[in-house]
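Okay, so here's just one chain, in structure tokens, the form predicted alone.
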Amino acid sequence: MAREQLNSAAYNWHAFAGRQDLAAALAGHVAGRLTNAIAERGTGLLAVSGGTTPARFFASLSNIPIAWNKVTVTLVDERCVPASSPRSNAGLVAANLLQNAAAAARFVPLYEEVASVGDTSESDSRMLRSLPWPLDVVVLGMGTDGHTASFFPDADNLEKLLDPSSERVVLPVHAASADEPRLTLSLARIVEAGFIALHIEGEDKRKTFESAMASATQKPIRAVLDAAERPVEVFWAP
């Protein structure tokens, strides 16, 4: 059972004793939101993050028997690497989420191997514009530096990434701390989602989140919560 604490106007805090409990609860919330979206407009649009944290959540969600053939899955952000790379978020989603019942979902990647990061961000924007926006559900992660999606504090275009009025869908990211070029959904597309969840695990990330919310210096995760149209649901386990 989740314990509610640290709630504010910007977010609701859901704490769990274990990471598997968190994964199951988050999967249930996401499946419920997608089911409601399908009932209301005939389709569901889900964006998920990568990294190592969401694997349990993906596995839990993949087994929930909703109308996956009416769901489109895309990514919050992506490294500019082939899908076969162990660093690919698309590869992580394919191996852990698009399995079992969820194998019937449509997947739309952010990255395709073209001439440059700028080229692929433009082409992906055109492709993604055909999807049934806004997002019904977005599930974010967070680094210990306070970045979320690929909104790195040292990104040379951070101001554009965090522009809540941007009309762009996908933007390129160049940041020394990111190791390789990346693509990310713009803040504007993330914060208009019907349901936003932040999935974090471990004491270090809890402290980062609390520091971001208490500090006058705005970390990227704080920018998301400040711009979101409704409270962000934060799911945490030690």
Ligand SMILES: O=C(O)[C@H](O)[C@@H](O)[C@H](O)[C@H](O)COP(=O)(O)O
Contents of the next structure:
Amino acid sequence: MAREQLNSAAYNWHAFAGRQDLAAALAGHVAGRLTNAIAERGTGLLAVSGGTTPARFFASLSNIPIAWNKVTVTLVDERCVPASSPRSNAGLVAANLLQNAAAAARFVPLYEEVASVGDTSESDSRMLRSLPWPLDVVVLGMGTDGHTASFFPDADNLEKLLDPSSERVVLPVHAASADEPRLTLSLARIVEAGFIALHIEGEDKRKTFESAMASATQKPIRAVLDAAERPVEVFWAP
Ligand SMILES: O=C(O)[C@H](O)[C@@H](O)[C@H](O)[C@H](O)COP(=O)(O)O
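Please show me the structure of the same protein in the form predicted together with the named molecule, now that we have looked at it in the form predicted alone.
All chains and molecules follow, beginning with the one already shown.
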């Protein structure tokens, strides 16, 4: 896999003939990284994205027999909806990842139904702050607008979301282009992960990624690559 070195961002491009091949390969990489983390520090901390892309990957990963009882799974970002909603990333993870061997993992959500998103992000920071940071593995998705996590280009607090020196764990997001209020891990927590994967599928997202890497105007996905402490592993299939 050719490694593309850019002026300030580094990534490795892993292209697959099919989406199932990608899912199996990404699941193998993630399982291996979690196993190494457990061997090194007795625990593994994984953050995954939601949306429509990751279901195959979740299913593949759920069947790999690692020491899931020593793994904590959380979310990169979440829509502020009940876990029972079809829009819920927690619901997606429960139905697709926390099954089979992976059912033994601990899951820590970002969103709990409280009075306001602001209250949630404060309480989640406290709740999540007790996790064994930094992340061992983070799996990002990307929209065709170049957002990743819930770093929407029109977010009202985008600069704060993308601050690489932030001490925050979780931040609230209000963006007209998002269908509902969101909660997201801060960029600072994402880029310190031991293994950063970007899982994208289809020609539109390949073009979005290439454009973001080539363009002077920084899209959120480029801010992540520029701030990442190690090359981002991009997994793509048509
Ligand atoms: O909550 C979410 O939607 C995700 O965490 C988000 O960052 C996602 O990765 C992209 O929006 C791509 O979504 P699709 O996989 O649906 O294209």
